[in-house]
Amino acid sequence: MISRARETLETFHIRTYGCQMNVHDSDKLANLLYHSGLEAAPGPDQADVLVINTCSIRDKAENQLYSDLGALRDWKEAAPARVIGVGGCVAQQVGDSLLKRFPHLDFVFGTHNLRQVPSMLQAALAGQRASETGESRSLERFDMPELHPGMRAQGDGRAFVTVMEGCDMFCSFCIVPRTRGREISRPAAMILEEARSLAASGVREITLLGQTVNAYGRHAERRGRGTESGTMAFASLLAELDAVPGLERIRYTSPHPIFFDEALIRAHAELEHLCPHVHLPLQSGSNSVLEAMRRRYSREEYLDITRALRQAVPDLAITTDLIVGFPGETDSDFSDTLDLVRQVGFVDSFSFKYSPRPETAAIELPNAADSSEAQSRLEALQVLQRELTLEHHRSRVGQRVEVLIQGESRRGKGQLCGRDPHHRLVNLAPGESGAAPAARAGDIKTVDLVEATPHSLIGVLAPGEAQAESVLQVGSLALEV
């Protein structure tokens, strides 16, 4: 535990907003805190330390942080020795102004400063308030301690692996290059070592993370310095990971369309463990809006990529990100988006209204969409997506798939849930006796798909897979996502 003469910090809770990278950062932070002698608490009321890991990709998440911090005054007053910290993208964006605005906040740390949190906690106990938001180009920021037993106990057979951080694309709507910094790729040997260690600990599926993950190693490769930097082409990295004993599934997110080359498309056809699913952000189906967004591809080029991917893997599931109401978007532009969504046949999508962000080029663009019009477009887009998702799910009924069990389903009633190779959520119904399927988090089970819903597939264990007498109980790390 972290302590001084009269006070100790024994428990922590992490509240997480944002993308998979933020979730993984929270995992790293939890691991650091376990190594510092703290234990995870089930909620804020049981915690001595509360850390909020923030997202600033949209103003809603940023405003949620300010609301949370305001409400936490009472939490801190109830036990003044408690410590509150804020990290992540909003922390990187606004820095020590958070300390000035919220006197009960103890420390602020940026996206490159996770390793400093234990020492900042110790300083907080001594009454020191601090902000650390400096950007680091050192590979030391990727150097984290081995997985603590407390973290291993919470595992479900899946893990994130960071392969690169930062972004050099500077899309006009996106604040990420300013909160995550410029691109930096980890040496392949470091990634492979981590993957082997995870596989040896029982992890069956890894997801490679990066702001533009398939840009991994591109700067060194372009300059002919891949060997010198320890990196390699992204498709080559996938091939190396495909050979790691024990890994059953490999995923990656989020790629950028312009970094899909022939080698990466070929990898999807050739690599045994690379999953038949690609999350490929589109943002808009209109060429004029894509140009204003500085996305560097056209709708026609995007379609070419999806066709090539499906030629390589005919049953590939493609999901995407979409923004409506971007400045200058007309009814015709929005119709182009709907048309492209239909043509690609996205299995699922994350769709949002445009959110102006500070220090981005788009904030200066005229003709921002009216809020009610943007909302109307968002609802129309989501109606279409629900139709496409249900259509895809119905086409899957009758198939037999391998499902990686995650734990108890939100549907309750003794159901478990997991993901199939296409990354679709599968809820497992109890057997005829009403007993829960015999499975633990991290198991891969053969499942027959018997029903489709707009949000998930329903399956039953294939013949030969036994039924258990009790519902699986799965522990949960103290994260709110």
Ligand code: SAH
The other form holds:
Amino acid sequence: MISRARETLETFHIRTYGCQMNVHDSDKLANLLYHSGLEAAPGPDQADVLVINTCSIRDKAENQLYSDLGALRDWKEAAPARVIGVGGCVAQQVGDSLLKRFPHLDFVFGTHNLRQVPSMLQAALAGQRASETGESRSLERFDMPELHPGMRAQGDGRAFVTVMEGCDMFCSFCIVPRTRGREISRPAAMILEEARSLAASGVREITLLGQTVNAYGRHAERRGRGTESGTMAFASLLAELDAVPGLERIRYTSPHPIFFDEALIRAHAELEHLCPHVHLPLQSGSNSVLEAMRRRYSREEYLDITRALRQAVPDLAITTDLIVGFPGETDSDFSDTLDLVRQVGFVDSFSFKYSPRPETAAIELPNAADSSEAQSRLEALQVLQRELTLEHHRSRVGQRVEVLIQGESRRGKGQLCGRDPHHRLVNLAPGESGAAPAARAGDIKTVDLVEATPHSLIGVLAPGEAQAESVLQVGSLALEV
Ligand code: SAH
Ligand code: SF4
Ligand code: F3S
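Okay, that's the form predicted alone, but what's the structure of the form predicted in complex with this ligand?
Now the full complex is given, and it begins with the chain already shown.
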């Protein structure tokens, strides 16, 4: 409990926007707050402290913060002892000007300042407003306390592990190098220790995180200083993790095509626990747009990587990110994108309309796209993607797969869902009696895929699995605190 003479802060709620790195930061922050004696509230109404962890990738994401903060005036007025904090990429980008603009905001913390939050809360109780957005180049920011039992109780068999953070690529459209700072890689020993301890606590699947995750250790490696920094080639790190007892699945996101080397492709062929899925952002299928984006690869090079990957793992699922309406993008550039999307046969993609971001190189570019043109390109791309996704799902019907159960499905009360090794969403159909299948978050179950829908696969527990719950308890250890 954080307290002073008469007031205490007992409960918190964190609202998270953005990518997995932000989701993971929110988990780290929740863990710090548990260690400070606070507990998670079911929602903002029951919370004394509300933290918004922001994303700045597109202007819409940034504006979400301003509308949230506007709406929170009433929340704060309802109980003036309440505290509001803002962190993440918008906080890093705009800093303490947020305090001036929103008088009911108590503190602002940047992407390198998570560990300062408990002391900022203490200061807020004393009536002080604070902003900490200093960029750190040291590894200290990765020093986090052990997982608190309160956090462990919420486990679902999956965990993120940061291997590197920051980005030195400076793609012309992207604000991330400004909000996440310079690239820094954690020593492999630290990463392995974290993975072992997660596995020992019941985690079955880890996802390695980094803005360009496969650039892990590259600056040190290039200078021959891998031993000094304790890093190694990304593929070697994967091999070490593959041997960690108890880990069933290893994923990583997001790799950058230019760091996709032969060793990494070989790792996909050789490592038992590396999942048959790669999320490899493409952005555009046109060479001239890729150049203007400063992506540093061509469509041909991208295709070479996906071909080599498919040779290594024939049923590999490849997903991607795409941007339409980049300045100067012509009809023919856009048809190059459609063409490449078809050729690669992406199983899924996230596609976005280009959004100009402050302090990025592309903001200076002429020939901004017409917004309705960009919209119709986005729609055409999404129509194509829906066809490709459905085609993939149909090809999977009849297969038997292992599903890591995640929790309740959106389809209905009591129904469960999870992910297969290819990262496809699998909804478990209720049994014949109409009852939900016997499984819990964190269990790995054998499932027969019986139906394809545009967004997911539908599966039934393989014969024998429905009764197997007691045998599979090990998968739910993380839940049993
Ligand atoms: N590090 C990853 C991308 C992280 S950002 C990579 O190198 O690919 C996630 C996605 O947001 C990007 O892949 C891109 O598709 C999209 N994005 C980034 N900046 C954007 C912008 N200014 N407008 C629209 N989409 C953007
Ligand atoms: Fe942004 Fe490019 Fe870095 Fe990805 S690689 S985070 S798109 S600058
Ligand atoms: Fe958004 Fe920051 Fe992630 S800008 S996408 S939360 S790195």
